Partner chain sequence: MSYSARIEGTIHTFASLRELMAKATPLRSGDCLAGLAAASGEERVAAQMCLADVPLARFLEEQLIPYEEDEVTRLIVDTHDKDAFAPVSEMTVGMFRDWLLSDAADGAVLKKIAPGITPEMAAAVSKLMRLQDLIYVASKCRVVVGFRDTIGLPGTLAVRIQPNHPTDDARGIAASTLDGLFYGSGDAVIGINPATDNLKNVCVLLDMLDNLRQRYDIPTQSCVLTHVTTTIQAIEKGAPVDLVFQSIAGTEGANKSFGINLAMLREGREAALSLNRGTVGNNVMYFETGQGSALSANAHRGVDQQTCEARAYAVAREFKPLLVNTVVGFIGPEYLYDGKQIARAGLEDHFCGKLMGVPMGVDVCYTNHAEADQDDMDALLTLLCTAGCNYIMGVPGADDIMLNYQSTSYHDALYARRLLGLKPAPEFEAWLEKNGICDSRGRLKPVSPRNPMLHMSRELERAGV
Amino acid sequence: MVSKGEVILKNDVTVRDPWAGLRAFTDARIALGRAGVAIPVGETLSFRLSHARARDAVHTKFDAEGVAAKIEGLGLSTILVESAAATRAEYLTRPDLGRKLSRRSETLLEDLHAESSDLALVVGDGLSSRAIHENALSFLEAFLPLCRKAGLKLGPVCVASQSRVALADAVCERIHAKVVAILIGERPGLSSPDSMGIYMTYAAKSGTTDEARNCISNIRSAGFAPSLAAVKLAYLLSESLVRKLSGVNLKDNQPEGYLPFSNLTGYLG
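Taking the form predicted on its own, give the structure of this chain alone.
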(Lines of atoms letter the chains of each structure in order from A and count residues from 1; the text may use other names and numbers.)
(Lines give C-alpha, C1' and ligand atoms only; values in the text may rest on other atoms or scores of the structure.)
Protein backbone atom coordinates (compact mmCIF):
# COMPACT_ATOMS: atom_id res chain seq x y z
CA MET A 1 0.00 0.00 0.00
CA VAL A 2 1.36 3.41 -0.95
CA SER A 3 0.75 6.23 1.51
CA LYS A 4 -0.26 9.70 0.38
CA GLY A 5 2.64 11.68 -1.03
CA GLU A 6 4.83 8.63 -1.47
CA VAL A 7 6.44 8.24 -4.91
CA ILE A 8 7.18 4.91 -6.52
CA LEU A 9 10.40 5.17 -8.54
CA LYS A 10 10.34 3.22 -11.78
CA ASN A 11 13.39 2.09 -13.68
CA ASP A 12 15.23 4.99 -15.34
CA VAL A 13 14.47 4.82 -19.07
CA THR A 14 17.33 7.13 -20.03
CA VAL A 15 20.02 5.49 -22.13
CA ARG A 16 23.36 6.77 -20.84
CA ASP A 17 26.05 7.92 -23.25
CA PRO A 18 29.36 6.06 -22.76
CA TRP A 19 31.17 9.37 -23.05
CA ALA A 20 29.32 10.79 -20.03
CA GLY A 21 32.51 10.86 -17.96
CA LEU A 22 33.87 13.62 -20.18
CA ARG A 23 31.21 16.00 -18.90
CA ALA A 24 33.30 16.52 -15.78
CA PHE A 25 35.81 18.45 -17.90
CA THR A 26 33.56 20.83 -19.86
CA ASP A 27 30.40 22.89 -19.65
CA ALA A 28 29.65 22.04 -23.28
CA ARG A 29 26.53 20.00 -23.97
CA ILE A 30 27.98 16.58 -24.72
CA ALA A 31 26.97 13.01 -23.81
CA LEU A 32 23.38 14.00 -23.02
CA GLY A 33 22.02 10.49 -23.34
CA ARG A 34 18.54 9.80 -24.70
CA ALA A 35 15.10 8.69 -23.63
CA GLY A 36 13.77 6.69 -26.55
CA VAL A 37 14.39 8.92 -29.57
CA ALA A 38 14.27 12.13 -27.55
CA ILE A 39 16.60 14.13 -25.31
CA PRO A 40 16.00 13.38 -21.60
CA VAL A 41 13.61 15.77 -19.88
CA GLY A 42 16.27 16.93 -17.42
CA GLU A 43 18.59 17.95 -20.26
CA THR A 44 15.78 19.76 -22.06
CA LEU A 45 14.97 21.76 -18.93
CA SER A 46 18.66 22.49 -18.38
CA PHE A 47 18.92 23.86 -21.92
CA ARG A 48 15.92 26.12 -21.37
CA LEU A 49 17.39 27.42 -18.12
CA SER A 50 20.71 28.22 -19.79
CA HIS A 51 18.91 29.93 -22.66
CA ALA A 52 16.93 32.04 -20.19
CA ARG A 53 20.13 33.05 -18.39
CA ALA A 54 21.72 34.10 -21.67
CA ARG A 55 18.69 36.22 -22.57
CA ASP A 56 18.65 37.77 -19.10
CA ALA A 57 22.34 38.69 -19.46
CA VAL A 58 21.54 40.65 -22.63
CA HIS A 59 18.51 42.46 -21.19
CA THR A 60 19.63 43.07 -17.59
CA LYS A 61 19.86 46.82 -16.99
CA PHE A 62 23.43 48.06 -16.72
CA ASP A 63 24.18 49.62 -13.33
CA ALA A 64 26.53 52.26 -14.71
CA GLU A 65 26.41 54.43 -11.58
CA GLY A 66 27.15 51.47 -9.33
CA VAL A 67 30.05 50.31 -11.49
CA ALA A 68 31.46 53.86 -11.59
CA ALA A 69 31.24 54.15 -7.79
CA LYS A 70 33.21 50.91 -7.33
CA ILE A 71 35.88 52.06 -9.79
CA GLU A 72 36.19 55.40 -8.00
CA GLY A 73 36.74 53.38 -4.84
CA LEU A 74 39.94 52.14 -6.49
CA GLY A 75 41.20 55.72 -6.77
CA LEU A 76 40.26 56.50 -10.38
CA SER A 77 38.02 59.21 -11.76
CA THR A 78 35.12 58.11 -13.96
CA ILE A 79 32.89 59.61 -16.63
CA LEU A 80 29.47 58.23 -17.53
CA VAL A 81 28.93 58.11 -21.29
CA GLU A 82 26.51 56.37 -23.61
CA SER A 83 26.29 55.39 -27.25
CA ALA A 84 23.96 56.86 -29.84
CA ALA A 85 21.53 53.97 -29.26
CA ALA A 86 18.76 55.49 -27.15
CA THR A 87 17.17 52.23 -25.97
CA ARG A 88 18.17 48.60 -25.52
CA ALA A 89 15.91 47.58 -28.38
CA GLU A 90 17.60 50.09 -30.68
CA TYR A 91 21.02 48.94 -29.47
CA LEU A 92 20.25 45.33 -30.39
CA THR A 93 18.87 46.15 -33.84
CA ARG A 94 21.32 48.95 -34.76
CA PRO A 95 24.89 47.84 -33.97
CA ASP A 96 26.18 50.91 -35.83
CA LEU A 97 24.67 53.22 -33.22
CA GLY A 98 26.38 51.30 -30.44
CA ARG A 99 29.73 52.19 -32.01
CA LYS A 100 29.09 55.94 -31.85
CA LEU A 101 28.97 58.27 -28.87
CA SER A 102 25.81 60.21 -28.15
CA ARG A 103 26.05 63.95 -28.78
CA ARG A 104 26.01 64.57 -25.03
CA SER A 105 28.93 62.21 -24.53
CA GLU A 106 30.93 63.73 -27.41
CA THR A 107 30.52 67.20 -25.92
CA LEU A 108 31.34 65.95 -22.42
CA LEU A 109 34.62 64.38 -23.51
CA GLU A 110 35.64 67.26 -25.75
CA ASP A 111 35.02 69.77 -22.93
CA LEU A 112 37.14 67.65 -20.60
CA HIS A 113 40.39 68.74 -22.29
CA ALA A 114 42.09 65.64 -20.91
CA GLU A 115 45.87 65.47 -20.99
CA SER A 116 47.48 62.77 -23.09
CA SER A 117 47.71 59.44 -21.28
CA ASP A 118 49.32 56.07 -21.91
CA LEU A 119 46.05 54.20 -21.49
CA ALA A 120 42.36 55.00 -21.60
CA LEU A 121 40.03 52.47 -20.01
CA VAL A 122 36.43 52.04 -21.07
CA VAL A 123 34.03 49.77 -19.16
CA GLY A 124 30.95 48.96 -21.23
CA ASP A 125 27.90 46.74 -20.85
CA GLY A 126 28.06 45.24 -24.35
CA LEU A 127 25.86 42.18 -24.71
CA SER A 128 26.12 41.08 -21.08
CA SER A 129 25.77 43.57 -18.26
CA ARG A 130 26.14 40.63 -15.88
CA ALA A 131 29.67 40.01 -17.15
CA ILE A 132 30.72 43.53 -16.18
CA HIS A 133 28.90 43.49 -12.86
CA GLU A 134 30.67 40.25 -11.88
CA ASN A 135 34.16 40.60 -13.40
CA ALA A 136 35.19 44.19 -14.13
CA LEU A 137 36.09 45.15 -10.56
CA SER A 138 38.08 41.95 -9.94
CA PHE A 139 40.08 42.60 -13.10
CA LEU A 140 40.77 46.24 -12.22
CA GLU A 141 41.80 45.34 -8.67
CA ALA A 142 44.51 43.13 -10.18
CA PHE A 143 45.46 45.37 -13.11
CA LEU A 144 45.63 48.89 -11.65
CA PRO A 145 48.40 48.20 -9.10
CA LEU A 146 50.53 46.86 -11.96
CA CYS A 147 49.99 50.09 -13.93
CA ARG A 148 50.82 52.28 -10.96
CA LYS A 149 53.95 50.34 -10.14
CA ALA A 150 55.09 50.75 -13.75
CA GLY A 151 54.38 54.49 -13.68
CA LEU A 152 51.83 54.44 -16.48
CA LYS A 153 49.60 57.46 -16.87
CA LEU A 154 45.92 56.55 -16.97
CA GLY A 155 43.12 58.70 -18.33
CA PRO A 156 39.68 58.88 -16.72
CA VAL A 157 37.67 55.66 -16.93
CA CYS A 158 34.62 55.95 -19.18
CA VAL A 159 31.70 53.80 -18.03
CA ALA A 160 29.66 53.32 -21.19
CA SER A 161 26.05 52.23 -21.62
CA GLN A 162 24.65 50.56 -24.79
CA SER A 163 28.22 50.06 -25.96
CA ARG A 164 29.88 48.13 -28.76
CA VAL A 165 33.65 47.53 -28.96
CA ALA A 166 34.30 50.35 -31.42
CA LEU A 167 32.81 52.93 -29.04
CA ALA A 168 36.22 52.90 -27.37
CA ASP A 169 37.78 54.33 -30.54
CA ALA A 170 35.69 57.49 -30.28
CA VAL A 171 36.61 57.80 -26.60
CA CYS A 172 40.32 57.36 -27.30
CA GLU A 173 40.60 60.08 -29.90
CA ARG A 174 38.73 62.57 -27.71
CA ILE A 175 40.77 62.09 -24.55
CA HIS A 176 44.09 61.78 -26.43
CA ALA A 177 45.27 58.39 -25.18
CA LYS A 178 48.01 56.37 -26.84
CA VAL A 179 46.14 53.09 -26.26
CA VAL A 180 42.56 52.28 -25.34
CA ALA A 181 41.26 49.09 -23.74
CA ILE A 182 37.56 48.37 -23.38
CA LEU A 183 36.21 45.88 -20.87
CA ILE A 184 32.93 44.69 -22.35
CA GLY A 185 30.29 42.01 -21.85
CA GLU A 186 30.63 39.34 -24.53
CA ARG A 187 27.79 37.72 -26.44
CA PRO A 188 26.37 35.19 -23.92
CA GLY A 189 26.78 31.51 -24.64
CA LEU A 190 24.57 28.79 -23.21
CA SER A 191 27.30 27.93 -20.72
CA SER A 192 28.82 31.40 -20.30
CA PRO A 193 26.34 34.27 -19.74
CA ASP A 194 28.96 36.03 -17.57
CA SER A 195 31.93 36.24 -19.97
CA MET A 196 33.84 39.53 -20.22
CA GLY A 197 36.19 40.43 -23.04
CA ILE A 198 38.93 43.08 -23.33
CA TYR A 199 39.79 44.72 -26.65
CA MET A 200 42.98 46.78 -26.83
CA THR A 201 43.79 49.17 -29.69
CA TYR A 202 46.80 51.41 -30.32
CA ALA A 203 46.13 54.96 -31.60
CA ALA A 204 42.43 54.21 -31.98
CA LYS A 205 40.16 56.63 -33.77
CA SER A 206 36.73 56.56 -35.34
CA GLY A 207 36.79 54.20 -38.30
CA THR A 208 39.43 51.87 -36.86
CA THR A 209 38.72 48.30 -37.98
CA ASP A 210 38.88 45.08 -36.01
CA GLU A 211 42.20 43.74 -37.31
CA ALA A 212 43.83 46.58 -35.35
CA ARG A 213 42.68 45.14 -32.01
CA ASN A 214 44.00 42.53 -29.60
CA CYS A 215 41.38 40.55 -27.72
CA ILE A 216 41.43 38.74 -24.37
CA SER A 217 38.28 36.65 -24.12
CA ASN A 218 36.26 34.53 -21.67
CA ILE A 219 37.29 36.43 -18.54
CA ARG A 220 35.21 34.98 -15.69
CA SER A 221 35.55 32.74 -12.67
CA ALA A 222 34.95 29.58 -14.74
CA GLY A 223 37.12 30.76 -17.63
CA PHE A 224 40.23 32.97 -17.85
CA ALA A 225 40.72 34.28 -14.31
CA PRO A 226 40.68 38.12 -14.00
CA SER A 227 44.09 38.08 -12.28
CA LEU A 228 45.62 36.20 -15.21
CA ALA A 229 43.88 38.49 -17.69
CA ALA A 230 45.46 41.46 -15.90
CA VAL A 231 48.95 40.07 -16.55
CA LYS A 232 48.04 39.31 -20.16
CA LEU A 233 46.86 42.88 -20.79
CA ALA A 234 50.00 44.21 -19.10
CA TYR A 235 52.11 42.27 -21.59
CA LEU A 236 50.09 43.32 -24.65
CA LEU A 237 49.90 46.95 -23.52
CA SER A 238 53.62 47.27 -22.86
CA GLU A 239 54.44 45.67 -26.22
CA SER A 240 51.96 48.01 -27.90
CA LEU A 241 53.46 51.14 -26.33
CA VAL A 242 57.03 50.16 -27.21
CA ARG A 243 56.31 48.96 -30.74
CA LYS A 244 53.54 51.51 -31.47
CA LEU A 245 51.07 49.00 -32.91
CA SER A 246 48.37 46.49 -32.01
CA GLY A 247 46.14 43.89 -33.62
CA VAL A 248 47.33 41.30 -36.12
CA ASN A 249 50.81 42.85 -36.15
CA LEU A 250 51.19 42.35 -32.39
CA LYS A 251 51.56 38.65 -31.56
CA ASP A 252 51.07 37.19 -28.11
CA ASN A 253 54.57 35.88 -27.37
CA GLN A 254 54.35 36.33 -23.61
CA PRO A 255 57.32 34.45 -22.13
CA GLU A 256 57.01 31.98 -19.29
CA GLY A 257 57.51 33.71 -15.96
CA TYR A 258 56.79 37.15 -17.45
CA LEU A 259 56.82 40.00 -14.93
CA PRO A 260 54.11 42.58 -15.70
CA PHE A 261 55.45 45.60 -17.61
CA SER A 262 59.05 44.38 -17.36
CA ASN A 263 59.36 45.00 -21.11
CA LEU A 264 58.68 48.72 -20.56
CA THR A 265 62.22 49.29 -19.26
CA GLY A 266 63.44 52.54 -20.74
CA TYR A 267 60.09 53.50 -22.26
CA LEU A 268 58.90 55.66 -19.39
CA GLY A 269 62.29 57.04 -18.51
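Positions refer to the first chain, counted from 1. Nothing here was measured: the structure is a model prediction, and the numbers come from that model. In this text, the rigid core denotes the largest set of C-alpha atoms whose superposition between the two forms falls within 1.5 Å. First, how it differs from the form predicted in complex with the partner chain.
Take the protein just shown as the form predicted on its own and give its structure as the form predicted in complex with the partner chain.
There are no partners or other molecules in what follows, just the one chain.
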Protein backbone atom coordinates (compact mmCIF):
# COMPACT_ATOMS: atom_id res chain seq x y z
CA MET A 1 0.00 0.00 0.00
CA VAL A 2 1.43 3.36 -1.04
CA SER A 3 0.12 6.73 -0.01
CA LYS A 4 -1.30 9.12 -2.57
CA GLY A 5 1.66 11.46 -2.03
CA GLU A 6 4.17 8.77 -2.97
CA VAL A 7 2.22 7.89 -6.11
CA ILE A 8 2.30 11.54 -7.17
CA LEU A 9 6.04 11.82 -6.57
CA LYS A 10 6.81 8.61 -8.43
CA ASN A 11 4.73 9.52 -11.47
CA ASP A 12 5.36 13.25 -11.64
CA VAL A 13 7.80 13.75 -14.50
CA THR A 14 7.43 17.54 -14.62
CA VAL A 15 10.44 19.79 -14.17
CA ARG A 16 9.94 22.44 -11.48
CA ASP A 17 11.37 25.95 -11.76
CA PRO A 18 13.60 27.16 -8.91
CA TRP A 19 12.52 30.78 -9.49
CA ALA A 20 8.91 30.27 -8.38
CA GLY A 21 9.47 32.95 -5.69
CA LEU A 22 9.32 35.56 -8.46
CA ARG A 23 5.58 34.99 -8.72
CA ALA A 24 5.27 37.42 -5.83
CA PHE A 25 6.05 40.28 -8.24
CA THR A 26 3.61 39.62 -11.06
CA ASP A 27 0.32 37.97 -11.91
CA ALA A 28 1.93 36.76 -15.15
CA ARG A 29 1.99 32.97 -15.53
CA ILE A 30 5.68 32.47 -14.77
CA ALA A 31 7.65 29.53 -13.33
CA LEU A 32 5.06 27.08 -14.63
CA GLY A 33 7.49 24.19 -14.85
CA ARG A 34 7.36 21.85 -17.81
CA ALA A 35 6.40 18.38 -18.98
CA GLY A 36 8.98 17.79 -21.67
CA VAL A 37 8.79 21.32 -23.01
CA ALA A 38 5.02 21.58 -22.57
CA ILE A 39 3.04 23.44 -19.93
CA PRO A 40 2.04 20.91 -17.21
CA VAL A 41 -1.56 19.71 -17.20
CA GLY A 42 -2.66 21.61 -14.09
CA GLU A 43 -1.76 24.98 -15.57
CA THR A 44 -3.20 23.99 -18.95
CA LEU A 45 -6.57 23.34 -17.35
CA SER A 46 -6.37 26.45 -15.20
CA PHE A 47 -5.82 28.52 -18.38
CA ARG A 48 -8.76 26.78 -20.01
CA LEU A 49 -10.95 27.68 -17.04
CA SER A 50 -9.98 31.35 -17.29
CA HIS A 51 -10.66 31.36 -21.03
CA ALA A 52 -14.01 29.60 -20.56
CA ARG A 53 -15.06 32.23 -18.03
CA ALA A 54 -14.05 35.06 -20.34
CA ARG A 55 -15.94 33.48 -23.26
CA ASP A 56 -18.99 32.87 -21.09
CA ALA A 57 -18.92 36.52 -20.05
CA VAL A 58 -19.15 37.55 -23.73
CA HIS A 59 -21.91 35.08 -24.62
CA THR A 60 -24.04 34.90 -21.47
CA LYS A 61 -27.51 36.21 -22.31
CA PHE A 62 -28.05 39.68 -20.87
CA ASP A 63 -30.79 39.63 -18.25
CA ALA A 64 -32.12 43.08 -19.13
CA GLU A 65 -35.47 42.55 -17.37
CA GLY A 66 -33.78 41.33 -14.19
CA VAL A 67 -31.36 44.26 -14.17
CA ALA A 68 -34.22 46.71 -14.81
CA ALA A 69 -36.31 45.25 -11.98
CA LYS A 70 -33.45 45.70 -9.55
CA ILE A 71 -32.89 49.29 -10.66
CA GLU A 72 -36.60 50.04 -10.21
CA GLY A 73 -36.16 48.66 -6.71
CA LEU A 74 -33.85 51.62 -6.11
CA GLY A 75 -36.71 53.97 -6.99
CA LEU A 76 -35.83 54.82 -10.59
CA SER A 77 -37.92 54.29 -13.70
CA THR A 78 -36.33 52.20 -16.44
CA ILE A 79 -36.78 51.68 -20.17
CA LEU A 80 -35.61 48.60 -22.05
CA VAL A 81 -33.90 49.46 -25.32
CA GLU A 82 -31.75 47.56 -27.79
CA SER A 83 -29.24 48.43 -30.48
CA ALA A 84 -29.69 47.75 -34.19
CA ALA A 85 -27.61 44.56 -33.89
CA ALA A 86 -30.13 41.73 -33.86
CA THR A 87 -27.95 38.87 -32.63
CA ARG A 88 -24.73 38.43 -30.64
CA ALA A 89 -22.88 37.34 -33.79
CA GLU A 90 -24.05 40.48 -35.60
CA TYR A 91 -23.12 42.56 -32.56
CA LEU A 92 -19.57 41.17 -32.60
CA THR A 93 -18.99 41.74 -36.32
CA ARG A 94 -20.88 45.03 -36.75
CA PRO A 95 -19.79 47.55 -34.10
CA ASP A 96 -21.53 50.23 -36.18
CA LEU A 97 -24.93 48.60 -35.50
CA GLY A 98 -24.17 48.31 -31.79
CA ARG A 99 -23.81 52.10 -31.67
CA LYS A 100 -27.26 52.70 -33.19
CA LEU A 101 -30.66 52.27 -31.54
CA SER A 102 -33.15 49.89 -33.10
CA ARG A 103 -36.06 51.61 -34.82
CA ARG A 104 -38.36 50.42 -32.02
CA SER A 105 -36.11 51.91 -29.34
CA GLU A 106 -35.79 55.21 -31.20
CA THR A 107 -39.57 55.58 -31.38
CA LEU A 108 -39.97 54.52 -27.77
CA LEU A 109 -37.56 57.20 -26.53
CA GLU A 110 -38.93 59.92 -28.80
CA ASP A 111 -42.52 59.19 -27.72
CA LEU A 112 -41.49 59.67 -24.10
CA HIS A 113 -41.09 63.44 -24.62
CA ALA A 114 -38.83 63.28 -21.60
CA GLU A 115 -38.26 66.42 -19.56
CA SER A 116 -34.70 67.64 -19.59
CA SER A 117 -32.43 66.22 -16.90
CA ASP A 118 -28.92 66.65 -15.56
CA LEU A 119 -27.86 63.06 -16.10
CA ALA A 120 -29.10 60.09 -18.09
CA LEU A 121 -27.81 56.68 -17.06
CA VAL A 122 -27.56 53.83 -19.55
CA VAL A 123 -26.78 50.28 -18.41
CA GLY A 124 -25.50 48.17 -21.31
CA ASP A 125 -24.22 44.63 -21.68
CA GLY A 126 -21.26 45.56 -23.89
CA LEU A 127 -18.80 42.69 -24.20
CA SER A 128 -19.49 41.22 -20.77
CA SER A 129 -23.05 40.69 -19.50
CA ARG A 130 -21.50 39.25 -16.38
CA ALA A 131 -19.82 42.56 -15.56
CA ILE A 132 -23.23 44.26 -15.47
CA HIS A 133 -25.00 41.43 -13.65
CA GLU A 134 -22.36 41.57 -10.91
CA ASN A 135 -21.41 45.23 -10.63
CA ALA A 136 -24.11 47.58 -11.96
CA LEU A 137 -26.39 47.38 -8.94
CA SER A 138 -23.70 47.84 -6.30
CA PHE A 139 -22.46 50.86 -8.23
CA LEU A 140 -25.95 52.40 -8.42
CA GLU A 141 -26.60 51.67 -4.74
CA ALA A 142 -23.61 53.84 -3.94
CA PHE A 143 -24.14 56.47 -6.61
CA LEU A 144 -27.87 57.26 -6.44
CA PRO A 145 -27.95 58.48 -2.82
CA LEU A 146 -25.12 60.87 -3.69
CA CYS A 147 -27.10 62.28 -6.64
CA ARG A 148 -30.25 62.65 -4.58
CA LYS A 149 -28.43 64.43 -1.81
CA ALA A 150 -26.90 66.82 -4.33
CA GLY A 151 -30.36 67.52 -5.81
CA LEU A 152 -29.52 66.39 -9.35
CA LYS A 153 -32.28 65.50 -11.74
CA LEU A 154 -31.96 62.06 -13.31
CA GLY A 155 -33.69 60.88 -16.46
CA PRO A 156 -35.10 57.38 -16.80
CA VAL A 157 -32.45 54.63 -16.82
CA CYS A 158 -32.13 52.88 -20.18
CA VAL A 159 -31.16 49.21 -19.96
CA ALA A 160 -29.60 48.47 -23.34
CA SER A 161 -28.99 45.12 -25.03
CA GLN A 162 -26.26 44.48 -27.68
CA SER A 163 -24.76 47.87 -26.84
CA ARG A 164 -21.53 49.67 -27.65
CA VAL A 165 -20.38 52.77 -25.78
CA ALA A 166 -21.66 55.22 -28.41
CA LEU A 167 -25.23 53.89 -28.07
CA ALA A 168 -25.41 56.27 -25.11
CA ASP A 169 -25.11 59.22 -27.52
CA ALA A 170 -28.28 58.15 -29.33
CA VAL A 171 -30.06 57.85 -25.97
CA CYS A 172 -28.81 61.18 -24.63
CA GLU A 173 -30.05 63.29 -27.51
CA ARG A 174 -33.50 61.67 -27.38
CA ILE A 175 -34.14 62.08 -23.67
CA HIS A 176 -32.67 65.57 -23.38
CA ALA A 177 -30.02 64.97 -20.74
CA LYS A 178 -27.08 67.31 -20.23
CA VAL A 179 -24.70 64.44 -19.55
CA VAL A 180 -24.96 60.74 -20.28
CA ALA A 181 -23.04 57.99 -18.47
CA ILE A 182 -23.11 54.42 -19.71
CA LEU A 183 -22.24 51.49 -17.45
CA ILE A 184 -20.98 48.82 -19.82
CA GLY A 185 -19.29 45.40 -19.78
CA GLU A 186 -15.66 45.73 -20.87
CA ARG A 187 -13.80 43.35 -23.19
CA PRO A 188 -13.08 40.48 -20.81
CA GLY A 189 -9.48 39.63 -20.03
CA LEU A 190 -8.35 36.19 -18.98
CA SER A 191 -8.11 37.32 -15.37
CA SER A 192 -10.93 39.91 -15.45
CA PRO A 193 -14.10 38.50 -17.08
CA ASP A 194 -16.28 40.70 -14.85
CA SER A 195 -14.88 44.15 -15.45
CA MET A 196 -17.35 47.07 -15.89
CA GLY A 197 -16.49 50.44 -17.41
CA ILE A 198 -18.29 53.79 -17.24
CA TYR A 199 -18.07 56.32 -20.08
CA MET A 200 -19.34 59.82 -19.39
CA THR A 201 -20.06 62.35 -22.14
CA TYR A 202 -21.33 65.94 -22.01
CA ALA A 203 -24.05 66.87 -24.54
CA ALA A 204 -23.60 63.57 -26.36
CA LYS A 205 -25.25 63.22 -29.74
CA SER A 206 -24.78 60.96 -32.71
CA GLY A 207 -21.39 61.63 -34.26
CA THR A 208 -19.74 62.36 -30.90
CA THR A 209 -16.23 60.85 -30.89
CA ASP A 210 -14.18 59.15 -28.22
CA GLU A 211 -12.01 62.11 -27.24
CA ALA A 212 -15.20 63.69 -25.82
CA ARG A 213 -15.57 60.91 -23.23
CA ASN A 214 -14.21 60.33 -19.75
CA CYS A 215 -13.72 56.73 -18.75
CA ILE A 216 -13.62 54.87 -15.44
CA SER A 217 -12.50 51.30 -16.04
CA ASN A 218 -11.85 47.99 -14.30
CA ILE A 219 -14.82 48.39 -11.95
CA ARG A 220 -15.28 45.05 -10.14
CA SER A 221 -14.88 43.66 -6.66
CA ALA A 222 -11.24 42.63 -7.30
CA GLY A 223 -10.46 45.85 -9.20
CA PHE A 224 -11.71 49.41 -8.73
CA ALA A 225 -14.46 49.03 -6.09
CA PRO A 226 -17.96 50.11 -7.24
CA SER A 227 -18.32 52.43 -4.22
CA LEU A 228 -15.11 54.27 -5.16
CA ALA A 229 -16.21 54.42 -8.79
CA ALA A 230 -19.42 56.15 -7.60
CA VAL A 231 -17.35 58.90 -5.95
CA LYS A 232 -15.20 59.19 -9.07
CA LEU A 233 -18.25 59.65 -11.30
CA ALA A 234 -19.59 62.28 -8.87
CA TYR A 235 -16.33 64.19 -9.32
CA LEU A 236 -16.26 63.93 -13.11
CA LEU A 237 -19.99 64.69 -13.45
CA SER A 238 -19.71 67.82 -11.30
CA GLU A 239 -16.78 69.11 -13.34
CA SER A 240 -18.65 68.32 -16.53
CA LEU A 241 -21.86 70.11 -15.52
CA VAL A 242 -20.06 73.16 -14.16
CA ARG A 243 -17.59 73.50 -17.04
CA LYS A 244 -19.98 72.25 -19.76
CA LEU A 245 -17.52 69.81 -21.30
CA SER A 246 -16.08 66.31 -21.03
CA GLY A 247 -13.23 64.27 -22.48
CA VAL A 248 -9.60 65.21 -23.01
CA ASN A 249 -10.13 68.72 -21.56
CA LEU A 250 -11.56 67.34 -18.34
CA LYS A 251 -8.65 65.88 -16.41
CA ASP A 252 -9.17 63.68 -13.39
CA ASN A 253 -7.74 65.85 -10.62
CA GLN A 254 -9.93 64.41 -7.87
CA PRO A 255 -8.36 65.66 -4.63
CA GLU A 256 -7.50 63.50 -1.63
CA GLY A 257 -10.45 63.25 0.76
CA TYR A 258 -12.87 64.52 -1.90
CA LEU A 259 -16.50 64.90 -0.77
CA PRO A 260 -18.89 63.76 -3.51
CA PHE A 261 -20.39 66.63 -5.51
CA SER A 262 -18.55 69.26 -3.43
CA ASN A 263 -17.28 70.65 -6.76
CA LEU A 264 -20.85 71.16 -7.99
CA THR A 265 -20.99 74.52 -6.22
CA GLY A 266 -22.98 77.11 -8.10
CA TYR A 267 -24.40 74.70 -10.67
CA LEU A 268 -27.84 74.28 -9.13
CA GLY A 269 -28.09 77.96 -8.23
